[in-house]
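Take a look at this single chain in structure tokens; it is the form predicted alone.
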Amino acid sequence: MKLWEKGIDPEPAIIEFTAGKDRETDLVLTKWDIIGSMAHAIMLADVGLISDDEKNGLLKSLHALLKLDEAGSLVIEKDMEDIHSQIEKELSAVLGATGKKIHTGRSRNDQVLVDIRLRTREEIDNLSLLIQRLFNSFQSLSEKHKEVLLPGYTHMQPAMVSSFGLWFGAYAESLADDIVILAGSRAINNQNPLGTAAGYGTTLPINRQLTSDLLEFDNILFNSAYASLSRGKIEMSVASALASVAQTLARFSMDICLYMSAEFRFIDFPDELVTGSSIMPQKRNPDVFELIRGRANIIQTLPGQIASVVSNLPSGYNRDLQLLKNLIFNAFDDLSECIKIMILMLDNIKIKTNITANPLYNTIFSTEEVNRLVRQGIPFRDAYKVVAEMVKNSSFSKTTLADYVHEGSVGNLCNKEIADLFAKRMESFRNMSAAELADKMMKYATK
């Protein structure tokens, strides 16, 4: 059944193609259509567009049909277009024409759209959960090793004195950076379409409001036409928020690979968390983290992919955006799979103690004898010439580290205040699942 029908059996081969893989990805919108059609409903009565008899009778069916999605027994059968065809055939074989009256004064476009948001919406916050289990990882490696000095690199050359406390605590600060930017894609997602139909609204008296509020959005999406035009923008926001992410988690792995080479030897991890080879005996290959960065590299692409489907596309809806689904919510999959494995990873992870006793990484302290001598009162360039000159015919000497007193530096790391600043940021995320908003509005019902 095709909701569009009008009487001509439309060639198979352009259906298979034109529906690509929505009947798999609107499996996972389904209980999200099943909530944004409650909301639909209880706004229908309402407005007096329905009774309260068919809306009681549009809710019981629609909490059932619900129940049964999350039993795993709701499918789309063979005929069906999409999730929606499917669940107005489900209610109007239960309820007859009152099942045919849920898609008064909405369109596809706007029905799609109010499911994508809320599962957008839902992917978010649970993945704001996951950086936040992440971010702990992070802050509590930093305050259990940070005083184990590290050397730090500029230009892949030995620079200054770090600590593994200053280095995991880098990662830490950078996802609560990451927590903004994917806080301002929810507050750009969570803006309620239902309502403008095709992109043009309806002469139908319907409370857009009432709908809004019922879904936990955070306010109408005002101008019907934008709707549509949102398509692309919104996955932009989402994807750039991704991106972020991916790009903390790239770098930090690259940082693992390289720490845990032979050359450096700073970290390891117990043998049966790497892998070896075939030929050689000796080999512990950090494939976790080789794979962690190459995924998160590729979703650092996913900015230009969406740019690459909407940037030419005409005001209005276009078929060109059913393909984001896919890439969005494939993209929400991969990256939460990636901090997961992670997580269990830094877990186990095995930090060397006594790295800068190696006389290679001597001339790291040559900027805290500069310091010591600009404390003596000597001008700092002169202090930076007699050190220079000591490095250069190889009399300098390792010496005792300086006190570090300022914000962010090793010795004063500031783990509390980020973690304050990022239990503050994580105030934007609200975990509401669908069972809890369909109470919500059954209660409401009622009331």
Ligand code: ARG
Given for the second form:
Amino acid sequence: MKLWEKGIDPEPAIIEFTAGKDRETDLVLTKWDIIGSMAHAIMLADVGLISDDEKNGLLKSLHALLKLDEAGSLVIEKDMEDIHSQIEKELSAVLGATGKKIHTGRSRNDQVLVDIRLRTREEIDNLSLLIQRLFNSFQSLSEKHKEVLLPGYTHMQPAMVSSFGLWFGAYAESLADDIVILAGSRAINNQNPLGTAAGYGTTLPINRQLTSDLLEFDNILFNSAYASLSRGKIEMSVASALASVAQTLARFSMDICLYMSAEFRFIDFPDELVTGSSIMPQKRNPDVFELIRGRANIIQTLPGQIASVVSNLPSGYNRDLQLLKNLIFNAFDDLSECIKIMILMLDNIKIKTNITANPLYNTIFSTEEVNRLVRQGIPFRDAYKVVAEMVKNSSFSKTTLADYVHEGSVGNLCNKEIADLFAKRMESFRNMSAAELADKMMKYATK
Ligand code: ARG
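Could you present the same protein in the form predicted in complex with this ligand, rather than the form predicted alone shown above?
Every chain and every other molecule in the complex is listed next, the one we just looked at coming first.
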């Protein structure tokens, strides 16, 4: 059955091609399609487009479908195009004419927009919690190892004194920035498109504020034509946030691969967490981080992929937009898997102490020696030349670590300040399960 059937049998190959992967992909939208329909039914009754009895019937049936979905028993049948068609068919099968009223004042275009936005909100909120766990791992490693020095590099050459505290702490602060972008994408996403119908509104007297409140959107997405344009824009903003997190993961993974190599050996992992070679008996490989790096790098191409689908579409609904669902929801899965495994690895990371005792890193203390002379009153450029000469004729020997006191330096990591920033930014997220929202909707079922 097609929702748009008008007496002509559609060619099956066309249906197959246009449905594409939706029969699987849309399953991640099922519960949200049901929740969106519950809000819509409550609103239709409120404005008098359906009776209270009809609303009660719809809510009861939708709730039963939600339970079916929770049990994993709601499938999109072979001759259904998508989840929206399936749910409407189920409602009509149970409720007859009442079921057929659910689509009053609504199009699949605003319906899918609602579903995507509700699902995306859930994904964003879940992701924020995972990022918080990773942030905490980085911060506690930073605190734990704040005294352990590392060579810091520029141009991949030993440059200045760093520490495990500074290194781990850097990735924590990077995540603190990533969640600003994630919070921004949440704000763009959390607006109600329901009621914009096919993109041009409806002549029926619907109440958009009511569905907005019921679904806990921040506000109405006002302009009906913009609602269609916003599909692709939400995905783009979310993709930017995911790409930003992915960049943090990829760069940390690159550091790990480098620092675990025989030439560095700054860090290591227990044998159970590294992989071997089928031919070389000695190998202990950081495959986990290579795969995080690769997968995170693919996620960083997501904004480009979305732009390539959306950039030159005309306004109004275009079927190309359907392709975005897989891209964005797969990216959430990929990123979450990468974060979880990274947390496991960090829980078990081993770090080497005394790295900077190696004469190889002698010169990383030379800038400090320059500063020591500066504090005796020697102009910086002259002091620089004195120390450069010592380095050149190999007479420079390491000074002891001088005080680093300013904010964000080896001696003053400001982890607490970064944690405060992070906590403040986390306030933008709020976990709201479908079950919670469904319970709220069911209170509108009257006797
Ligand atoms: N599967 C479609 C999508 O994701 C649902 C909307 C269909 N709307 C339409 N006008 N054909 O975009």
